[in-house]
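Presented below, as structure tokens, is a lone chain in the form predicted alone.
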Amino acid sequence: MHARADTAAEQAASWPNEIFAVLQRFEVRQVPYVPDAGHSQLIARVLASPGMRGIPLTTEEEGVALLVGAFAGGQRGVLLMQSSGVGNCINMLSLTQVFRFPFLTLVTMRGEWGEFNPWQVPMGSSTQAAFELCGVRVLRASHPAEVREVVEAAAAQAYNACTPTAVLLSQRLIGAKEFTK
């Protein structure tokens, strides 16, 4: 019984490393991000990597423009953000249709599984629809065992077929945040 529990705990802790491995395999060099607890392990790996450049943003839409620039300069990138920031990107996401560049974003979800903050619910429940209305394909990972496969499929779509793609990393996967006083 402990072996199964250990395996589940190991999977839960290792999915950010699996994402990092996929990004390395697809030769991602630029990783713009808005600081986020859900992406913290992945961001730390990116910042420690000599082959990737982590770029902190003040707002998420800057990341869309940065990925256009990375593509124009011959590099691949991935935008890391939280679902609450997707609404900030609506106008900039038109660039994915105009320039047909390989857009990939990994989005940690809020406003769903066990959310305590009512302000997170509206965008959390609208994230997928907002992306789809902007022409971005959406894939979702809700369990640690599926993260690598979902991110690999998304990266292949984005980088090989130039299909703008978002991966929603569910709140169930990243864990619900708790309100603390």
Contents of the next structure:
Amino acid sequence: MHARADTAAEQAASWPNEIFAVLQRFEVRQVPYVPDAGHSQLIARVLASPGMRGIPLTTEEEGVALLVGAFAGGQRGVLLMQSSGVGNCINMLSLTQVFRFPFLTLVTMRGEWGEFNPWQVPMGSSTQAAFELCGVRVLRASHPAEVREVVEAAAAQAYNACTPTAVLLSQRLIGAKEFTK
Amino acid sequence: MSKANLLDRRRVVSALLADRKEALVVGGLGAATYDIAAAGDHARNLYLWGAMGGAVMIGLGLALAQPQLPVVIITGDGEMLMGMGGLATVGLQKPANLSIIVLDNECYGETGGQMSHTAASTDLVGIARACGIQNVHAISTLGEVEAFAKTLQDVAAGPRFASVKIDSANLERVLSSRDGNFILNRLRGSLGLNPM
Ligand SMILES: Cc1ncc(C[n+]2csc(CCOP(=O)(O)OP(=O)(O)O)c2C)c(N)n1
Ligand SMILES: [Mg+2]
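Could you please show the structure of the form predicted in complex with its partner chain, as a counterpart to the form predicted alone just displayed?
Once more the chain from above appears, this time first in line as the rest of the complex follows.
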């Protein structure tokens, strides 16, 4: 079916735990998300954490709006989504410029690096450009060893310098989704 | 345009906010924001001039961050229809301090009064209930508005949702600040939080 062939390797990956540790260090409290397989380990950590609230969304733009309210009330947040979800956020991303609130999102990439599913390619190909058109800075992590420092830099510039920032977690990092048995 | 026996939106909003105390208030773009401004500018008003479909979720983020304070979202039927998924998200999180009020004139008043789905087929109260919000109200009299207003202060019995049928008259605009950063930081200041 649609199970990943590399589930075992993925479960062993340590970078999702490193992301979780960075989020803890920055005192992130609200973690809105639309699930993506590449985020599954991080989402599980968030949902099991007493200090963070994982908030399932029906669509990604809800998360942008949620983070405005979180900041207004004194809490930091981070939006977890996959690249297709970025297209769902476009108008709501105006809020990063209107309110100048600290916006951080971690995006698992699809539609690149050995993609099987053509439906992921159009949005995956324009994810970075879409963010940049909306005034969101983009950083990318493609190798396990660089994830921690990229996410740390992104969190620092988002929360300390109020620079809206997206981290793209490359499909090369996550592994292309395997569709054959 | 005004139909007989329908409530005046300004009277509804001033009744909702007359005894607001510590409440934080989020206004959906357009007329709801003007109504809130007309009831009196306040540091704890988060006026929206855009982000259509985002009012409920902004209120949810605020309610989760400040669980001891009442958070009141006041928005239009058109704005609510664009962000209906947010009701499902609220129904899942169940913030007890959150109240959502839709000023339902059954049209998109701000853009020329084109009819909305609530005029014909969509039941927002039913949708809120079906999303897991148990405290729901279909309101059509000022007495009901006043009774509902008292419950906003109860931060243990939400989330609650009310649809208030109002008349579709377009009233004179009362303009709040449109500077989002100012509005946001003023609200944070009222909570003892620094600008950044
Ligand atoms: C994404 C988006 N689409 C359309 C508009 C145009 N627009 C501004 S206000 C509005 C309707 C608001 O209707 P409602 O929420 O019912 O408020 P009312 O004026 O009827 O009280 C629309 C469609 C917009 N601002 N943003
Ligand atoms: Mg309307």
